[in-house]
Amino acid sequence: MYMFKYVMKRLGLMLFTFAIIFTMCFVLIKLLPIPTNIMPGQDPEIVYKTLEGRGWIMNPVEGENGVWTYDRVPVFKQYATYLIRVFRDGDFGIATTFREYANKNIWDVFVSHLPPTILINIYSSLIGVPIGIGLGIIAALKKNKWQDQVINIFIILLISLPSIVLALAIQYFLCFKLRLFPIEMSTSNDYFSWPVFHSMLPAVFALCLGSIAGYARYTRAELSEVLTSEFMLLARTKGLTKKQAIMRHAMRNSMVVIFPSILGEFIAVLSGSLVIEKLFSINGVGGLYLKSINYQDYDFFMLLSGFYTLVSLTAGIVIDISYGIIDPRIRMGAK
């Protein structure tokens, strides 16, 4: 029962800070000037009449000179519009300078462009989780010999550096001079094919570094402190092996930390390969996100801002459903 208030109560609280988010970013973004360019072959008035439609703006008028003029909407007018038109019918909106995707539906572009975005975020998690774990328990168990002096070495480098830094030495040393993988990442869609998966590995290899280290790092801390712990010593004096009592008790134990991180960096981790698909020139939605600010197109700004801003709230609400999850001695929410 406490479980359950607990959980509703974040998610109610998460709702409720992802709602001052969003309509923070709405109310920002409608502050800047209405984008209306004309792009060649378009017709003025077709593109007006659609702003208008969008509820953007209000009696648009050409001039005798062919300037066009309009009134703005009400901010929290539009806003409402924005609303229901989401909430009532599904549509996020139509790109409209956004040239690429000229008059396509945003939210079927959005949709196509997140395979590569949540494929390149697993293999990563699949590589980085069980190799920094098993770098964080070797390092514990060696605790102060050179074993663990090397694997500190080693998770101090990568968290010093940041990941731009990373991904540019990946590309130069493995794409460029080795000449192993692609420098860019293939533009096929067949995800599952050995070469886009090839193609993959880079960018992959550039955000599960720093996912290597940060699992280490909690590992070590994490083991560290439950093999010098008390219940470890009566495990011993029961009779138990080293081995033994490590993997019944200390492991089981550091993992009620090491767990939920794990789970909160999975889904963390998609905000943050924003530059990383940047780099290595990934369809996803990392590059669109990047690009609708450029053209100013506020129906895409909205979409993925909604989505990246979920994505983080979500990360930290997981990580703490999961504690009462994976240990049931944590009773959250209980007085």
Contents of the next structure:
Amino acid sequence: MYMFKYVMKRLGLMLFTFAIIFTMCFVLIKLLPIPTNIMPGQDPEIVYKTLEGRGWIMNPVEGENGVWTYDRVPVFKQYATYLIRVFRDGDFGIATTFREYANKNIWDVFVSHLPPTILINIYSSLIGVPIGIGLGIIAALKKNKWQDQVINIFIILLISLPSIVLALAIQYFLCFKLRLFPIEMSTSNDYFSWPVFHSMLPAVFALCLGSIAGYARYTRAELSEVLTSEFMLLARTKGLTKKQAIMRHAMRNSMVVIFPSILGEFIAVLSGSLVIEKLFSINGVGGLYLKSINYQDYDFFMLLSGFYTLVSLTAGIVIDISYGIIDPRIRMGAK
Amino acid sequence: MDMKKINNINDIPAEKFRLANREDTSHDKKLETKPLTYFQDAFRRFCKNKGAVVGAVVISILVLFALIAPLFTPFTPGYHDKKYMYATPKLPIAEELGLDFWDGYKKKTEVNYMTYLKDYALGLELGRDVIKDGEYTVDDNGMYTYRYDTYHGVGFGKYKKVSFQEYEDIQRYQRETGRQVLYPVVALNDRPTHLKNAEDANIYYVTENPAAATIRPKLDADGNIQVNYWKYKEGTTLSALIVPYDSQRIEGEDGVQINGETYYYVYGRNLGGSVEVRADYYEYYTYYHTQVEKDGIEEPLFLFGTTEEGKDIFACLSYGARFSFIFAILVAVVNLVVGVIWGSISGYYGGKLDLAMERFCEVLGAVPTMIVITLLKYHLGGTTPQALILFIAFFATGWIGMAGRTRMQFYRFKNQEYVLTARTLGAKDRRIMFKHIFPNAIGTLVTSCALIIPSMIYSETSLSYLGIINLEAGERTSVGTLIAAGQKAIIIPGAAYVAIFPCVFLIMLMLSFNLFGNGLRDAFNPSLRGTEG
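The block above covers the form predicted alone; next, return the form predicted together with the partner chain.
To see the whole picture, the full complex is given below, headed by that same chain.
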């Protein structure tokens, strides 16, 4: 029961944090001048009426010399309108200054950019997590032997090398010199076809190197600590073989720390890496965010920043709660 | 009265005192080793860690590079010359050392005969190795491969218009230095007529078809290129279009002999208000920077090559590195000060105050840095320098980690006996916090500071790479801007060096800071050794 209470408390706190951040973002964005520049071929009246319809401005009036004047709507009234639309209609607004998607539903645009980001991150986790854990296990079991030293150097190199440099090196050697992969990701929407998968691979490699290093490092540290603890000695003295002792006792205990971060990683696949997406021209959420910043399309900014905040908050909470679920010794929130 | 007298030790006569221990010796042995303070001990442990020492040495080399290199290069990040775009790295002594990478040449592969001939003709006229040592290989398809000089290969570019005064000045410069800047021009009706080539000053030879888009030199019977300079016969009155020339001539002072007559080449064509010349850009550049600009640049020599915009990578990298270091240290110090104050108050007093402060940190810490920067950019973008925006953004989210660490340390120490003792003796809160607890926490904090600096430089790099922050303004630039330029360049054959230099810098920086930081952590907290790999 206390577990349930704890989870509810954490969820509540998370929603509270999220609400504060989201409101702050909204207020700060709405304090900015409203982008009313009329693009060529646009009817000013339509633009102003649209803005009025979205609840951003009031009483737009065309002056004698074609200059439009309007009144600002109080920020919190706008916020109320925005929230009502989001919760009642699932309407996050339409793109205004983001020309590529002008007048399109922001939510649809956002959803259409999700698959590349998610797929690349899932592939990279699927490759990176097992390899990383495997390397960590080898290193821990062969501690201070040459295998451990080699893996350790590999880990230190991968952790210290900035991912931007690694990704550039992959792009240069695999894509440009050896021509094994296309330099940029294919723009096709057929995400599960071979050419698209093939063009995703360099980005997947670039992403998974980081998680390989991370998991190898954690697994090595955790497992080597567990291997030296006393219950391992007990397990051997009561007659288990080394293999049995490692499989049944050491591994399970070391996973207590590693498993939650795997869960967290699978939540974080949604957000992805902006640098990798830009470098390999992946048409994902990161690219959408970067572009919407440049276009100053505020509704995009609201949706995407809310999304990023929510993903990172959720990943954190999932990691924390899963500790309690997989390790019965950890009693979260217990008095 | 009596008691008071005894209590006052000064009033007791000296002869009444007796030594308590006649032997005047102590049975305790004096410690023979020198006492070590905590920091001396940490320093000793640090020095034992070879990786950490190497890291420290590399860091100091990088810092020295960032501080000193800008003083030794005449180039600045603001300098750019599009003519020398993608000039390859050139080290004056590279040829003696046999370093192909650094000799200022780049490998041209799969080049057709016409391109080869063009480079060859240019080298012939300038008397330079535009094609390194004149060596080339031809494959079965008739494609040429050779090493091409990216400095002299720029050649003449387009026909150049100079003022009469500059024309005279260049002639004076030529007489004084013996360098050849101006070369004979080709008469207007001898030039190629195709729009693409009409302005091309590199074509000084007779062409097979002046109207063709691709120029093919017309070779004579021996297979040599025939020069097509505009010339006039000695003694004839000069056409009004020919501007007199009184400096060294490539044909020699006696002119050229054709059928027993002496001819002189024409070096300047009168365009009315200005003179049209063919200027060897390499020499013209030298002339321009030493005589006109006087900005300390003596010749085009780019140690690390140039970018697409013709910026000197060496200068950009050293200025960018200097900015990165100063910026990162500044942010780290500010974060440290604010974080320590916040964390020590929160950790020391605990209770409701701590809870409120923690909630505040939690909310602030949950805002992704990207969003903070975007909002700051929207609100301050127009007027505030981008570096300041970045500073505020790093500060806004950066001090939280430091505060958390300080809070942990305060929780660890605040209930220990020595703190209780200090409190019992009447020490004030502030004294306990900063005299008794803080010095114990300093090791951990210094370590995290050392680890924060590279991550800061890295985030700055990725933000400039993403184009969210543009630190390239005037005489400033950043490593990330260079890496973005490098990424554009890697798909251009022979231009990978644009990415290599900033990447090597970043790698060395991150590696050495990681080694250094881990060494510091082990030195200050020997019990943590190895727990984080």
